[in-house]
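As a starting point, one isolated chain is supplied in structure tokens, in the form predicted alone.
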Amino acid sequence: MKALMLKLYQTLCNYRKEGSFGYVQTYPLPTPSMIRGMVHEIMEFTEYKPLKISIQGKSDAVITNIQKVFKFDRDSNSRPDNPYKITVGKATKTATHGILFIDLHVNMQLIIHISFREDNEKMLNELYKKIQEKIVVLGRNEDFALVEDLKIVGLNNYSGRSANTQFPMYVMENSLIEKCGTRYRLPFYYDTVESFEENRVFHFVEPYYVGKDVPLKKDSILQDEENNIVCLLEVD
């Protein structure tokens, strides 16, 4: 099997947990949904293309920042008593402002492997080309990523004597020799919606987030040509 191996660096970034608003918390690593969104944005897909994704990496620290934010209502009539009215283009909007606390990873280094379920090699070649032409964003809109390495690699069965995680990573339960780490229910993709008002129906994957040097079952993981351990996450 082939996969695109992508090494990214981000100075400051937040991988937002759903439901955290006044205090915006972050996942320890980007979720599969964030990687899926990044790939679909780069490839300009208009419908979901099934993926398999391996995510590992580390940051130096997580700090909490204070930010002043401005929010604009989509419908200015939704808050008729709001005195803060502004013009955006040709539209009149109402605005609110305030502060929020936000967790930020410092010096995040990521190793990501991406494989498509259909037309894999063709898609990988196209993704490889487009990543070099575009700015990569992962997390919030302002979370730009520096591409430190990019190559298409072969994935093989693990051949070493013992397998330990090389970085903190997401792994499925069947890859763990002893259950450890933190179990997450992570969004992977959502069904197509036609408007903002329509609810998004997400599909989830439930991996464990484990640290470095955690022993894994050799027969349930893969490794690439640079001996990086690969644990692919996917949903039906």
Contents of the next structure:
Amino acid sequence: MKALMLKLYQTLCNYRKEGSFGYVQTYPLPTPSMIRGMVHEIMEFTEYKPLKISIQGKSDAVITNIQKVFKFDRDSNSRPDNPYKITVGKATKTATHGILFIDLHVNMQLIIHISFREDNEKMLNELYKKIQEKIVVLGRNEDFALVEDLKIVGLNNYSGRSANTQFPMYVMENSLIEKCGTRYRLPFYYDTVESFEENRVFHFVEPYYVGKDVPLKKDSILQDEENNIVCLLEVD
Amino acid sequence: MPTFFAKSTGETIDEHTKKLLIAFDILSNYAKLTDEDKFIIIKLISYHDLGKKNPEFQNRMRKKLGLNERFDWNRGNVPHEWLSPAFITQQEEKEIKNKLQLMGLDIDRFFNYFIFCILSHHNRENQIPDNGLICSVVDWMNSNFQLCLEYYYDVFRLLSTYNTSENRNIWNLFFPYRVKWLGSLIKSDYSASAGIDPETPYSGSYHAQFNNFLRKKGFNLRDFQKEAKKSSEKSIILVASTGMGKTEAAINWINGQKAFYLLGIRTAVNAMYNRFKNIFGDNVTLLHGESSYFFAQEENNEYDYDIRIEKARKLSYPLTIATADQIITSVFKYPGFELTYLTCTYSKVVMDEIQSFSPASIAAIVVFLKEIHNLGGKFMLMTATLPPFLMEELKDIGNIEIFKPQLLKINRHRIKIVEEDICMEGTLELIKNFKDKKILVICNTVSKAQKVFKMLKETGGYDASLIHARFINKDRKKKEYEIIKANSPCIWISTQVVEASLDIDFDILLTENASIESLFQRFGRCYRKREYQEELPNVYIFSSTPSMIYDEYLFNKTWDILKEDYNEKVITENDKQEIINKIFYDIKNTNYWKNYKKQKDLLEIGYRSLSRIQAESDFRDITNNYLIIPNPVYENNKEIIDCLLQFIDDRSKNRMERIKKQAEFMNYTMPMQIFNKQVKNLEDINKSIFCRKHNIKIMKNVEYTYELGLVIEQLQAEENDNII
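Having seen the form predicted alone, can you show the form predicted together with its partner chain?
To see the whole picture, the full complex is given below, headed by that same chain.
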């Protein structure tokens, strides 16, 4: 099987945990949904194309910063004094600003493998081309990523004597020999919606976030041509 | 290829491994192992010491053997067992994994556990593995010995994953395999290294010897004793009065299989050992803290002595009489506990007089018995009285037979409650009535016993004797001998030390109030097996205040129930069971129960002791942290003691002689728990190495006489009041 291997570097970035507001927390690694969004943005898809994604990487530290935010407030009737008025779709809201605290990864290094379920090779080639043409953004809008390496690689069964994670990584439970790490319920994609009013119905994966040097079951993981461990996350 | 040594005796690794395989061959006839288990254990044995091929270890062996040639390696030492798994080739890994698959196990997890077993056959809890160093040793061996080793596992991760007991899921899943695999490896290794067989077959015929004994004594087995044999494939709970023949029931239940007979204290072990030895001869050994001195007196040949010690300590005798702490402490899972557990899974464990232990110890015993029962071992719990909560705990574990209580039909005790302190005129008045009788007075503390002794002697003019724990061993032994041989009329004053184990029988008992199980033990020292028909009470219970060793609730409830329902009445054996049930009926709020529960919970959430020595103090509530020689004793025997110590510390002298001298020296000491304040009274003895090693000190500012024992000033005595 082929996959696109993407090595990214980000100086400061935040992979926001949904539901963290006043103090914006971050996931230890980008969620599959973020990668999926990144890929769909680059490929300019208008609907979901099934993907398999493997995510691993590390940062040097997580620091906390203060950030100024602009945000929606109530509608203009309940906030008559607010001069800032914004219209989104059919709704008109006022806007306000304030500060919040935000967690930032420092020196994030990521190794990401992406593979499509349909038309894999064709799509990969296109993605390979488009990544080079566009700016890659992962996390918040301002979190640009430097593409350090970009390659289409073959994925094979693991051939070494014993397999350990090389970086902190998301792995599925069946790949772990002894359960360890933190179990996350990560968003993967949501069903297509027509408007902003419609609820996004998310589909989740539940991998374990584990550290470096965690023993893995050889049969349930893959390896790319550069001997990186690959553990693909997917939803049906 | 150079020769690889495994031992400083010049034994090579191959020879050592072969010895282990022979030892395991013997062991596998005893332990309940499947063929797959045996395959795995044989693999463990063949790999366990291969890591000794590392250059650092070989250089050390060569140095010890006086060989000049050395390997060119100076980058430090890696414990050999951390290198051993590198010798497993990929092909062999596959073979092992196939076997694991046949056993229906998760191959990756259990293969890791297999490696873990090799890694942990020695305990190096204070060392942290350096993966870089391990890799460079492996590389060095590959290039110098033409091997193809791989460092494919992670020592630190394996040890930290599988050696911790906090994760109960992992621990419980692997526990049976830990006992079987690691236990077999350790047991084979220890016995091969000590030059003994892991198990000694029974020599002679168990049944013939037992029947012979019965015939000689003219005993006929009672029904429940015969019944015990029928249930010999089950665990048993037996409640029986003293003198009903519990020991014979146990012998019949053991039925010729390997067994451990556990008792509370050394004196009891010694007595039981002599009883067993009379019947079963050399198949029996004893095992307690001072068994080395015991053997030294019996054996003259150093080699025989060593073998006997090793065989006893490695639990290889068919019958072992031991103090409970020798076996039960393994429930604290100190490094190497697997040996005891493995041995107990194919043995029978007889636990005698469980009620005489503290609640925390009872909890440890219960957890231990349950665990070995689950692993296929069998136990027999014998006691005169069984608190109902213990019955509750054990009745549902399956494959267990609960005998109906075997109680003496005769009436032995008529009690009277005396609402007065024991150290008063009333006692003297009372004693006057029993001119020709053997009288036993039991107090709760040493200082009280000494007070009563003084009162009887000075005010009453009686010729009384005193026994308690504050005598040096020599005097204590002499007094124990005297109290057993005592003839009427006589008066003995004592503390709880006579409660268990001493086979004594008095006519009249005067005792301070105590907790019920302790009180019944005391009753047992009066009219032991005789019927008492007179109208005058033969047991007098005096009021007292609960001291630290008794739970206040149980103490007071005992007093209330006895006073209300049984004052001046005969107490039958059935009554005793009833009283126990009444008093222990609602104990959830007592300290007794809390201590029991605390220890039990601690063990069940996975508490482990760091070492065997720590496990021993975890097991007992009271630890005697020092052995002391009272200053007056030292002054009076200065020449002998100094001479003995000089001999003991002189390493050039014959070892057997030195051990014998140690035993002799110990006669001048007594074990004692010393608190902060008193440490200033302690003094070293002539810079003796032996004394420093065993924490033996002289105690200053105290009096000591053969009559009174150790007398400590009042102030200090108070904080020591929980010593019996």
